[in-house]
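Heads up, the chain below is alone and in the form predicted alone; it's given as structure tokens.
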Amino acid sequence: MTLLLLENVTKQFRGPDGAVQPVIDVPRFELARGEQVALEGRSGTGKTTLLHLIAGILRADGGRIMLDGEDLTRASEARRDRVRAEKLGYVFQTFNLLQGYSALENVMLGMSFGRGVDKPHAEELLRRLGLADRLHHRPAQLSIGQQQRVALARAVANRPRLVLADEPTGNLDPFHANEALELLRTLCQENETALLLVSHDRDVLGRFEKRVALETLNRASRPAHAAAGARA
């Protein structure tokens, strides 16, 4: 059953010299529930443009973005803040820890904008993910690892319908990069979570069944495209 459909979804901005760029142009995409899909992306084909256009942060010009039966290109800001936070789980490249919050309370604090605190089990998410003893801990405390096992908690506590990640290993070495990645798929898998992921790591993206190039998915991202949009 079809989780998340894109159709025809356009998005554009204004340069300071008054040109219009076409950034994003999807013409169909779609993700089942529980769906885990790696969308292969360089820097400058939309990727993170992309994603906040689905999780609602951005308003897509033209098109549907169509979440669990809902169109959230329809949708007012305040019912995409409330659709964000009941169903959507999202994992920065940056983390975006609070850094006055200790690791348990930046995980409860991403619950309570969604089903409620359930602390407990926010405890036990970061057990699981092997923090049992930095639970107190203040992101300048934490690794870089640590951090990153945080924030992939904080995505998943809810038991959303969909996480997004956007190079969520992307300032990870190798070793902590791959225990991420099959961390937060175990945890997607376990509440039949979907994850669409974007990455340009070769590596990351070869543990993904289906992998999906941005710049064949998004047609803004196409250097003729491109090229058009610029003399427009």
Given for the second form:
Amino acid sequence: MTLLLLENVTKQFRGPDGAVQPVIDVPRFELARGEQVALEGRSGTGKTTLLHLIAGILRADGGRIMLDGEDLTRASEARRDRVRAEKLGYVFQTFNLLQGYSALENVMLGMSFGRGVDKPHAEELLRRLGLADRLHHRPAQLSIGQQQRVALARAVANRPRLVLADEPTGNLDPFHANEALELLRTLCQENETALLLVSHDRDVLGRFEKRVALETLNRASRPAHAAAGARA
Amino acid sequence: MKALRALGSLGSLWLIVRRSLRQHALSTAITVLSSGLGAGLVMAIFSLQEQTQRAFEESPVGFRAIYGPKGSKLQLVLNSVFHLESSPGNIPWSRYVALKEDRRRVEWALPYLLGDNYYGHRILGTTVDIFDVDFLGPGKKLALAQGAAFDATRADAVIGSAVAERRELRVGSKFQPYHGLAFDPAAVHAIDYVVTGILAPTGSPMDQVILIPIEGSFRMDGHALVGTDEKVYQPKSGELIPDKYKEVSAVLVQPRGHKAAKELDFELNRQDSEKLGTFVYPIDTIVAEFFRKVAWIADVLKLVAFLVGIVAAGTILASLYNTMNERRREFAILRALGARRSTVFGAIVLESSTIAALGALFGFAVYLAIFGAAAWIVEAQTGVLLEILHAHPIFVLAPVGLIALGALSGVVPALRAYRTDVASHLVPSS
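Switch from the form predicted alone, shown above, to the form predicted together with the partner chain and output its structure.
What follows is the whole complex; the chain from before opens it.
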């Protein structure tokens, strides 16, 4: 059963010189409920923009993005905020933890915008991720690996329908990268949460049964298309 | 479900505010201090002005008229009722006798003779009648907390409650008066006065004075009495002082009603061929008139206090606005987690309101400090008691006004946060 559907999604930006630059042009992409897919993409292929479009942070210029039966391209900003709070989890390459908040607060704050704060669940999640004695530590007091685990906990705490992961292991050493990836996949499986992960790391990509190359999916990232866009 | 969400949102807003206040503790503290200073100043000025004016306008004494030397009515009132300012001079004793014997128009009259002090506390020479009349108002006599009234023929003294406390004098204590109304340690009179009684506290200027027999004032060393025949008379020990040489600084008069008072006013102020003195009636209008004349000072002070409040609100705006750049990423993360624009906006306005509320709380401490100091000075100078916890609408208006100003000053930075572009602040992107 389809959870996410993209049809003819386009997004373009205007460069500093005023020229229009197409960044996203995806004819079709589907993701089933609970499915885990890796998007393979190098820098500059529009992977972050694509995730922002799916998350409703950016609005597509054209096409349709359906998430859990809801058309995000027609939804108001407030509605997209709510969808993001309730149905999506987001893992960033740089973790994007809030520096003034403890590990537990980072997780709970994420929950507060969605279905509501469930402190025991947040604590349990962090314990499972080996952070039992780090609940009240701030990000600066945590190692890089620990910070990423807090970010993972925050992304899945609301039991979302879909987790978007943007180079989630990009800042980790191979050991921690492997550990974080396994944790993320396990947590998603447990909650029947779909996972759409973007990476250019072959080790990471190799762990996914289903992989899609962004250059194939996104016509705007193909060199010929980009050149045409630049000429336009 | 919606109610739970609302509670959750409120909780997250409050968490965002608390964390931001902690992260910017120094600027928060400075802003709280400055806004608290403004709120405290506003509350103190309003409360002090209202209480001082009322205390001085609602005369703390039972008499409604004063007869004293020719000159300023205000000076006469301040001198005779509040024991402030210098004495404008003396009038003949005969004027007091005439008023006292005017039974048709005068209920009672008391002589006051000034000229000495004890460590700044004025010594008033008067008669024992002061303990028999309703000196503090209808049915309110000067009561003795300890001891007895003075004996008119001896060097006795009855002291106010504040004098007893500050100078550590008790019944039976002896003291030597000092010449003049201002304390000069070199101008001591070589005579011992014995405290025979201590007045019960009145909350009026009477707490600050010392009452002695007027005969004692006449006979104090260095007091030269100028009689109606213009000759200087120095009383000798044991000698009866002729009435023509006696003087009083003022006569406290309780007229028998308004009509009688107006008659005396007309007679003593307009028909007196000698033009010796000034009759002041009613005394409370003189003080009220004075306060009306100096009302602009209070207005200027209020304006200054309001400006301090506005500057404080500006400080809140500036301190929040300056943190907006560094906090844009925080807002972008919050938005990425699902926070609405309105949540981010609300967090900033709540933060500025919280700073203002903390300022208002600190303002009460500032108020207590300013009012406490001012009340101490007023009581020490005049004996008038000002109530530090006296209810005044400003105690509600100033904090509410400050919080409203705080909320308003949060709107500009909140708008900046509201407009934060999420995608461009979630670094890095590709």
